[in-house]
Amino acid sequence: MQCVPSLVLALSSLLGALALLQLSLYLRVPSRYGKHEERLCRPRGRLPARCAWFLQELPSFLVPALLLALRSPPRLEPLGCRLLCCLFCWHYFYRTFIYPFFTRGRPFPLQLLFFGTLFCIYNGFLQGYYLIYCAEYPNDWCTDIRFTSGLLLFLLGMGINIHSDLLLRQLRKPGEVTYKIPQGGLFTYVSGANYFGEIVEWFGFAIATWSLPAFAFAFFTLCCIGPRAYHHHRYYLKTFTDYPKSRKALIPFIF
């Protein structure tokens, strides 16, 4: 397999267009799962949340691994390129093999699972293909300010995301399905702390890679889960009379 720059450009542009489509579809009306499902038409089929998250996130880990296995020689050069590929796979290793086995979410609609899986295949191919077959970095990329600052943002965002998920899990006892007000961590300031962490994470990744595919993915993440955080915020304000009025939806002190 060889690098085709026009393919990278086309797939990245399509990802940006999908981001705008997501924003237009879900800015006013939330996607129908979780706490927003009861107010909308219920999907027919569902899978347990743990199984659904595992199946959905798995391609984002397997597709880059397969692309790397198909490369001849099967290695990444230079060191900066290897580290960037490892960051992407590290995130999805956690989302595939760790996060699903601790989540206590409600059963997941099959329709959303199908489209989520398609996206993970698509994005896993785009990011993996670019990093493994197309990316060219100088040997000292690991000391470049773009790499170091992006890496710090990535690690900060991932830490916020994991910590926020932990706080959300602690809100429910096993078997509970009711929703409660999140407390602690960045939830002190925003309703969507877990989403904020993931957005920071992928913009950090985009800065570290300094590539069109990564920036397109970061933009898609913002357009996809940004509205979700906004609708969560509105839900909490309407449901809980004692919900802190000082909290923002997604960005502390701003939005």
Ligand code: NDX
Contents of the next structure:
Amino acid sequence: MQCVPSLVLALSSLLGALALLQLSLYLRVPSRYGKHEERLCRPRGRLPARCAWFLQELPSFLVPALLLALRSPPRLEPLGCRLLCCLFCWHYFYRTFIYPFFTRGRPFPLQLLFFGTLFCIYNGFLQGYYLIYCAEYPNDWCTDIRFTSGLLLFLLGMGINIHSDLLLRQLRKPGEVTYKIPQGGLFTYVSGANYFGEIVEWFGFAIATWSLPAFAFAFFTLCCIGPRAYHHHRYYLKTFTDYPKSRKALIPFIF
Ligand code: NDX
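If the one shown is the form predicted alone, what is the structure of the form predicted together with the named molecule?
What follows is the whole complex; the chain from before opens it.
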């Protein structure tokens, strides 16, 4: 396989367009899973959350890993480039092989699972293909301010995301499906602490890679889970009369 710059440009632009579509579809009405799912009692057309999250996220890990294995001779030099590819796979290793096995979420709609899987194949290919076949970094990229600051943001975001996912999980006993007020960590300041962490993480990745595909993905993440954080916030305010009034939706002290 060769690097085709026009393919990277086309796929990144399409990802940006999908982000805008996402924003226009889900700004007013939330995507229908989890607490925004209406027909909760109907088990048909749904898969247990563990299965669904595993299947949906698997391509984001497998596709770059396959591209890497198929690359002959291996080309992930310099060290900066290798590290960047590892960061992407590291996140999706967590999301595919760890997160689903601990989730206590409600069954996930098959229709969204289908689109989510397609999205993960698409994005896994774009990010992997770019990093493995196209990216060119100078030998000292690891000491470049964009790499170091992006890496720090990525790690900070990932820490917030994993910690917040853990706090949400601890709100329920096994088998429970009710919603409670999240407390602690960044939930003290925002309703969508896990989403805030994920957004910081992917913008950090975009800065560290300084690449169009990664910026397009960070933008998609913002357009996908930003509105969802807003809808979660409204849901909490409507459902819990004692919900902390000073808590914001997504960005501490601001929004
Ligand atoms: N999966 C990313 N678009 C998505 C699934 C949905 O990883 O057609 C995007 C991802 C997909 C989406 C994916 C792509 C676009 C799709 C969309 C659906 C439609 C859309 C396909 C791939 C589409 C177009 C038109 C462009 C084609 O019962 P429950 O499940 O609510 O329980 C929850 C529990 N919980 C609570 N428990 C007790 N009390 C409370 N108050 C609780 N609040 C929540 O915690 C869950 O078990 C758990 C987490 O729930 P929630 O709602 O906070 O997070 P969730 O949305 O489930 O995300 C889980 C994690 C989180 O860390 C988030 O950052 C990350 O995954 N994520 C999620 C979505 C996308 C994404 C990351 C990204 O873009 N990077």
